[in-house]
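Presented below, as structure tokens, is a lone chain in the form predicted alone.
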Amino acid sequence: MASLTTYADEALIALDTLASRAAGIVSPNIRLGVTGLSRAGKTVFISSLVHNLIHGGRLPLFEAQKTGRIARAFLEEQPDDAVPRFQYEEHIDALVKERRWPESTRAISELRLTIAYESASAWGRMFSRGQLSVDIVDYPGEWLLDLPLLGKNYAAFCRESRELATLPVRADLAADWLAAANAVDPNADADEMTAKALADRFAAYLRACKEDSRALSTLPPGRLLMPGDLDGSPALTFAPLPQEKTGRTRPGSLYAMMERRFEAYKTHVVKPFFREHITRLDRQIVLVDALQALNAGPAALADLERALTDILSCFRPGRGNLVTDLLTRRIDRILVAATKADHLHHENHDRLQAIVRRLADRAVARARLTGAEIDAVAMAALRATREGTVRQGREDLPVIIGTPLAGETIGKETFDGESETAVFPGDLPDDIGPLFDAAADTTPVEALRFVRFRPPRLERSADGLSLVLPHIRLDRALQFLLGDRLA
């Protein structure tokens, strides 16, 4: 990504890193990026991570917690005053008191969690303060998918958008935008209403691609889907023109307007996000809703792999040395996590993990990542179900039990959001190879039935206190992301 920044950008990054390293001598800290595409569970992951550490949750695979070396964990004031705070308390209230899922991540936010611990070694106890601040940075994965745009011009953006739009899984959704774009003359005079109409149709096409029936992931520019305070600005009022560009661009033309706004989007939206946030990360977790892609079919799975490749290619991975680390941060550990493992019986967790590992391995190879440790896991940051068996004829079926969200359906039954039910979700295939084979059958995994559940009703201890949020393999994720820094 160095080629996507200017010398001035690199100088600012180096100054920021040097200042951060100096502060870290007195107060050691680590910046953990949390991202994933919409509905992958970023907000729930952060809330559960913080809640389990503060309240001493069951984390048997998290070595520092297991051995009793963590004295306490507590929230502190975050270091970046210009970044919104992650509203941890509101999200916990939503999960525990109201039993509803919190709102999805729509902008960047931050939270500082400080862990007081005892080093496992006598040497470490002698020279370490025994305190680590974890700055958790939450940001939408859709924004991350914009970073590859920094290395492209408008013509390349138009060409790639057209190629994606003609794929069978997208063609019908893109028809309205393509028809409108093909009807205009790129060399005609620039017109604000034409630009707005094309931008609206292009954004509508991207939104349709996100729907559950398609579950597509590669949808840049991400801010067209999450405009925030930029809604209606010229930097977001542009769209690709599918016609091949011929000859020189006429000043004052529609093409020139779109090209200028595309460059403004990179300059004022994408580049500051990269420089101010991505280049400051030390560790990264990428949350993936692989189950949704599996249910939508191989085309959605292939698109998820494409998006994951683009995401991983945006990081600055690797390990530096004593000199380079003073001026440049590198992400030395990346965890790719398949979420919602609680939607499957535990007999299928290994298969889900194999699927996300296959996705990660192929994406890593294509993104040419070197030096960073990469791992994959199937997890549920908040376990909304429990397991059981039901008798069907002479067969015992493994089921998951929980409270489906109001409006969820199985067959002809529609749930009210209050009643518990047992669901047999089906099994993932033993052989995952055909799922990634372009020549394989292109139908979804029909045996699977995913129902969205409400957060669980927390059990209470003997003294009446609510227990911490239950999870699946959150402790393994914590050990990979933070374990070495608490050794």
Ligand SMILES: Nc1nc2c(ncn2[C@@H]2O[C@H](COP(=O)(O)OP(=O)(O)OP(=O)(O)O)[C@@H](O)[C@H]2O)c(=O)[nH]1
The other form holds:
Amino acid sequence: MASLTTYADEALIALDTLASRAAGIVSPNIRLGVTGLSRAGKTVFISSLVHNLIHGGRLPLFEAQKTGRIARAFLEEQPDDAVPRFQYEEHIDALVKERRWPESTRAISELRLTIAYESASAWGRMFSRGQLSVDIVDYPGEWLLDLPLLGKNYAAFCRESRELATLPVRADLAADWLAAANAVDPNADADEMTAKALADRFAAYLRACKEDSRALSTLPPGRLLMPGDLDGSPALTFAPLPQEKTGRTRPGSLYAMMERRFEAYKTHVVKPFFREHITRLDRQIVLVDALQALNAGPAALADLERALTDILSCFRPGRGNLVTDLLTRRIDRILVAATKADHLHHENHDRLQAIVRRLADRAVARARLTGAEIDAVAMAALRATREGTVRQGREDLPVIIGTPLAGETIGKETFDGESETAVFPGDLPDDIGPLFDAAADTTPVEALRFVRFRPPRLERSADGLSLVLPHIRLDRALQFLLGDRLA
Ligand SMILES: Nc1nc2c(ncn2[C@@H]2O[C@H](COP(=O)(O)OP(=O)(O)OP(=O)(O)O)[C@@H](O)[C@H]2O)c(=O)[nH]1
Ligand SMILES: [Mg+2]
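And the form predicted together with the named molecule, for comparison with the form predicted alone?
Next comes the full complex, and the chain you just saw is listed first.
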């Protein structure tokens, strides 16, 4: 990790930061990064957060809202012209009008939400203009997993990819790529078609690891999974060559070509992303789909922990370098949030929260992250279920009620996407220790039953004017991420 960025990079970062600090004096703003691996729930989280703030949703744990100090919240033009805007209106239309989940988003996007508020203290009211702009930046967590690549050369990347591919939980998925890669001679002449075929197979292996049944997380290089606008460019047309390397690299060989592209990927893709986006963040929320991992078994949970460790390492401040130490904006709060808690009955929310907390604690320790306040929460940005009980014999069983997505099945029943049903979701274990001690185990946590639900039918707010997006503990997340800046 020593030669993370060159001196010139550091200087650029420092200048940028000074400029944005200066700008911050004019209009107080905060940059909130929202990340998580694909399908973790980033788009739904941002949409619901913004909707709840603009339309005065029910947020009893968000102090500024509860005490009526928020005059209004509204969207403004975002400050960065080169970054796509977060398509808030489209996503809300999908959720509210069509009751379908928004389309997957594959790249970075940004939205500026401005909150006009009244300070809680007389002192604060005298000095504060009472306006806070929150720049929300949505970006794929996969891209963060590339940071460790900066400290690695191509040979190390090849070695580690080979080691990962031979883990029991991955070996069968990697077989096709490994066979193809082992069949080529790294010293043969460089050839575009061979490079492309290997890159395609490697990407297919990474994608297979992400499928529901495996739910694996640690899969760099991130852009092979999530190319953004770089799809097909040479900087993405590379793959590790798993053979033991012997002797010097022959110029013009396949190995030399792959090595050069790997370096180009670091220089032209990874570094600019960190410089332009990550170093400017003040706060960060990392969404994790812990339920999906639990459902796939402890091996997936261990993998999620590894990914979370790599993600959190990216937010470690000042890596011993004077320039970054002194001048970059520091991320001072990080929230690790398990999404989709509405798949569980509320009695289990605390258990899920305990699991994310344990996950976060372990990842924080392994990433040697210091200097930022870290919290963990189990939440649902948009609650798709309500709770009830079903009488079975003499027992009242707690159930959740919702509309399963068309095609979901429970036992022999297949749902049509229109009818409601009650599901007994099962319980998370009371003793969570064993979940973390059985990293090689791929059996799902017993007695959990997951069905994907449609977004809920919405209720009107008390004044009847707007629709309310129901949630679980979104207000707690907001309080941690923004509360102090609205004090
Ligand atoms: N029940 C429930 N499901 C959710 C919630 N949030 C997200 N989901 C589900 O998770 C899926 C992914 O959510 P997104 O917000 O699109 O996730 P993302 O991280 O933006 O995904 P990408 O854009 O593909 O990276 C949705 O289609 C829903 O099925 C939630 O609060 N409750
Ligand atoms: Mg998205």
